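Given as structure tokens, the chain that follows is alone and in the form predicted alone.
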Amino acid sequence: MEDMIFYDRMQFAFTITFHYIFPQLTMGLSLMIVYFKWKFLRTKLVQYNDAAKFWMKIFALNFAMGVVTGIPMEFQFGTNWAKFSELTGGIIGQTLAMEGMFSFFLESSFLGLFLFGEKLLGQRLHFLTGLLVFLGSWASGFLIIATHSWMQHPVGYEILENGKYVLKNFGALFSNPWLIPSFLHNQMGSVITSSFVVAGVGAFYLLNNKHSQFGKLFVKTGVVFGLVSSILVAFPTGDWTAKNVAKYQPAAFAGMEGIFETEKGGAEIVLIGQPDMENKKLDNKIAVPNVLSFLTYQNWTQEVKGLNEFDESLHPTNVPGLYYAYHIMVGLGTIFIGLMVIATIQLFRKKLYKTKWILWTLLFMIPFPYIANTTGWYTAELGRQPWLVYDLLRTVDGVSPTVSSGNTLFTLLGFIGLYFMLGLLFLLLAGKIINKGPETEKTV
């Protein structure tokens, strides 16, 4: 059992691991296309309408593969997952076919129009698709996170006599506490995607001569983007779900953050340690005192409790991959603030195109935001377990006991393979199109 659980854990891990680097640039990215043809309707400069263009493509690719990697872990939910999907679907089945039905409609419909419609829709039109393309993503993304929501905070709910869970009040769904604070930490970590994406290009462009202007225009609106960005994700809304947390599920938070007994008197915040399970205890940390308590409850000396507090069958099933996923994100996340805070100043200061260590650096910085929420992620699912849906469904109890450990492992390993050609498929097309760089037109 301990085996079939395993394996089904893991091939979700890896199908919807894969499947999270696509959405994570087009939500951003389409927030930013909107950006440059709003510049171009209001300044009517041709070089904005050429960016939004050329990123739309970037975006076509990506929302293609976001949908192909994707489909598989729905059928998971009906195979591998199939008792959580009949205890639960009378809800979770709510908002996914919410946003298979209207949000991936909306975005799918309208990309098309804004690929191929610009001479038939006139400017204002194609503007408008632009921004319905992105209302969709965004709507998407909430739809989606809505459903995380309900099952990392149960709301709105009652179960039946045969065990099902249906909703009484749907919309609990949409005022769920956890959901606002989830949905705008994630929609700022995939801006902070995009802006790594678009100042790595145009910093690619500038340190090969190529396609300078766009190469100044791309690191720009980067920069910009990504400064506000790595800001609005640490606070209010990292915050705001850390408090979440705290609040909904203490046995979590203190393993993201590595407490093991209750601190009374003020807990001390953990920049760098080593959790230590047999003994309990964090090895070679650095830590400054009390300023957890303040970050959480704004009171120094506020109590945090500790694992020890918790019964052991409530303790995260894996407390160091849960604290580390924590780490590297928050850890992350700081290098962007460091970064985009420098390279603003150089923005200003009118160096920026210049300075080459930093142009090196956002090139080879494209890859860490994609860690960066990936991570994010973990942190949120390695919290919640050893429940499916918390405090409710057990992820024991949720598996499809039909499905055998081997069944899970060799489709895992098609998976592996499968996904691996598309990877490459992919990092293929879209280097095409960098290569290429934006098609200008001198007449619009």
Given for the second form:
Amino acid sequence: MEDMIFYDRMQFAFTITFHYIFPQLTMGLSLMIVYFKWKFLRTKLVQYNDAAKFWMKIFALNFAMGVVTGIPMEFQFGTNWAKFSELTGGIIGQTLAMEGMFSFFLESSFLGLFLFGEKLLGQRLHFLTGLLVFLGSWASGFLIIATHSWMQHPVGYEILENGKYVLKNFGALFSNPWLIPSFLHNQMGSVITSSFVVAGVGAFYLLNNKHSQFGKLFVKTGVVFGLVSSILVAFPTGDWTAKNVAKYQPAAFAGMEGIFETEKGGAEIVLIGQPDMENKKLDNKIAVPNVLSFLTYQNWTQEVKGLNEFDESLHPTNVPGLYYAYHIMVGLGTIFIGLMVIATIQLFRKKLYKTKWILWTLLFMIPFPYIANTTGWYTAELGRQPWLVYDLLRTVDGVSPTVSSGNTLFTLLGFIGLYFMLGLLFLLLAGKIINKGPETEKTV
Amino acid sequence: MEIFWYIVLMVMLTVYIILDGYDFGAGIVHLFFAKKDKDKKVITKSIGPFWDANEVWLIAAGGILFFAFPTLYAVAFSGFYLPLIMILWLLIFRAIGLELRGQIKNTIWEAIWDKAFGISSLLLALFFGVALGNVVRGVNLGMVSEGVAANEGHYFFLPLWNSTFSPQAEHLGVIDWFTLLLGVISVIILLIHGANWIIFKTNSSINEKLKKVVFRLNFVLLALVITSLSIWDRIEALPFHNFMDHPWLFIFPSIAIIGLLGLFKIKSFKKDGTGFIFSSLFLFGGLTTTVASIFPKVLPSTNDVVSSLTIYNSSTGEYGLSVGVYWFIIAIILVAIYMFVQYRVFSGKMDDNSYGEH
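Can you return the structure of this protein in the form predicted in complex with the partner chain rather than the form predicted alone?
Next comes the full complex, this chain leading.
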């Protein structure tokens, strides 16, 4: 039984982590492509259209990867988490079915038109198809996070005698207090990824002395989008999300902040330290007193509950994992703001394109928003453990009863092999597109 | 309410098979009949802007199944664990075959992804037929042995095959001679369907040859359909009782017969799209006839201890089903508009279209 859950969890974690590499870029990038296309319509400068077309190639490749790795996600609820699906399908299936009906059809129908239809449609309609693709991808994010929010903070349901959860109030799924903060936080995270990718590729061209005009445009656009999104991801959306965790999942909050003991007179914020689960304390701790109380409750001396206040059975299953995931996310987020502030200052002083060290940093920062987004999701998911649906359904009770661990390991290995190949192909092809660079069109 | 969602689900699955079916079929034609590079390109171009949206019908139907009939979704997906995951892998291979082929101009690279696309299309067509066969044949729900269910609820697990390959064995496998027969039928009809699509949407040099292929394969199809009907009573004791009780249901097999017989005139059609309409009719009629024959069951039980899954004992609560109708109606109208726009913009022969490689 233990093995079975372990492999099921690993398979889901692995496939969703790999999957989310792609949508986090496409959601943010679709916004930036729409921006380039809009600038082109406004200014008639062909460079903007060429930029849009270049990023569409990257978008198309990412989108294809996102689709092929996304289909297994929907199937896995049924294959690996059958009890969970049976018990809650009437509720989480509702939002997932809506995602299929409202956003996937929109995205996939207009993506074809967007990619292939520029000449057939004319510029204005082509812009419109891009806008619809953007809307579809953000609607998809919204409905996924509505599903996720129900698992984090279940609302609007009732439990039948046979143990099944059924919907009692449809509107509650969307007025869930967990939903809007998480959605905005996630979308800002996705814009950060696309900003860093656009700026990083721009920096690559500038450092390479190739496609310098595009390099400047990409760096500038990436830095401006990056500054705004890295501030918004922390405040107000991140702050808002964290307060939700403190309010609705206090044990998870204690775990992610690394608070083992409740402290009188206000809680410190931990910057660095390693959780020692045997002795219930943090090693090598560097912390600032009272700040956590202030950030959470706007009161320097308010008490924050430590893990000691909760029964062991309510503790997050993997406290160190949760703690590190959260601290990596926050740490990287802080670095993103710092870098983007400096880059923006240099941009205003008209020195950015010559400041080599910033360009090099932008180039090497490309992987880090992916790490921050992934660890952000890990924070949410590990914080929810040992629950599948918070306070209602435990993970051990959601797994498929008849699928043996040997079969799950077999498919997990298959996914690892297949995705390893997909990852290599993706890097090869994305590298090829980036190395070739944008094509300039003289006439439109 | 259950009946509404059952009809929605079946219509969506049928639309899925008709739409993604033509691009599976195009893949099979591509594998066996397209020898020249130019024809291969034309075939992939003819499905280029569509296949992704076609696949969404599967995802959307899966979502509807999940939400309206969660017990069926959970029991069937965990019970058919291995074949389903393999279908996922094949869908991935097929999609990357299509998407990656044009990214690098190199004969070996192109050959690899052509084969990936063609072979996975072929296997998917086979697997979907086998899947339909499993649903019709039923499974040992609850894993009953000697009158005792080993699992709570309806849960079961099916290996890929057992040693006898018989649909009447006590311990069933996913693949047996009956499900395999439906798999072969599926490959042939989708091959015909895909060929009709290519004839309809392209000026490829193999179009005339494909008409002959469709004509000949149609005889094979007819023979296989008659064979499967004649042995159907070995799978289900009273296969036609729903039709006897509700004679209006005969409209479905009639549609299938019109589609099948119509295809024999393929060589004399005036319009290139006519064949595609007939093969769509056959698919529609065939699938609806099959599911109507087991209604209201959606996954029959092969034992007497655990009852079959029906639309009534596998659905979610009444409120959830009712509230879903509102958003579903809005969504399906939007989907119809999208499809209209999409097929309007890319109307006519695809190789005459000026849309380029991206």
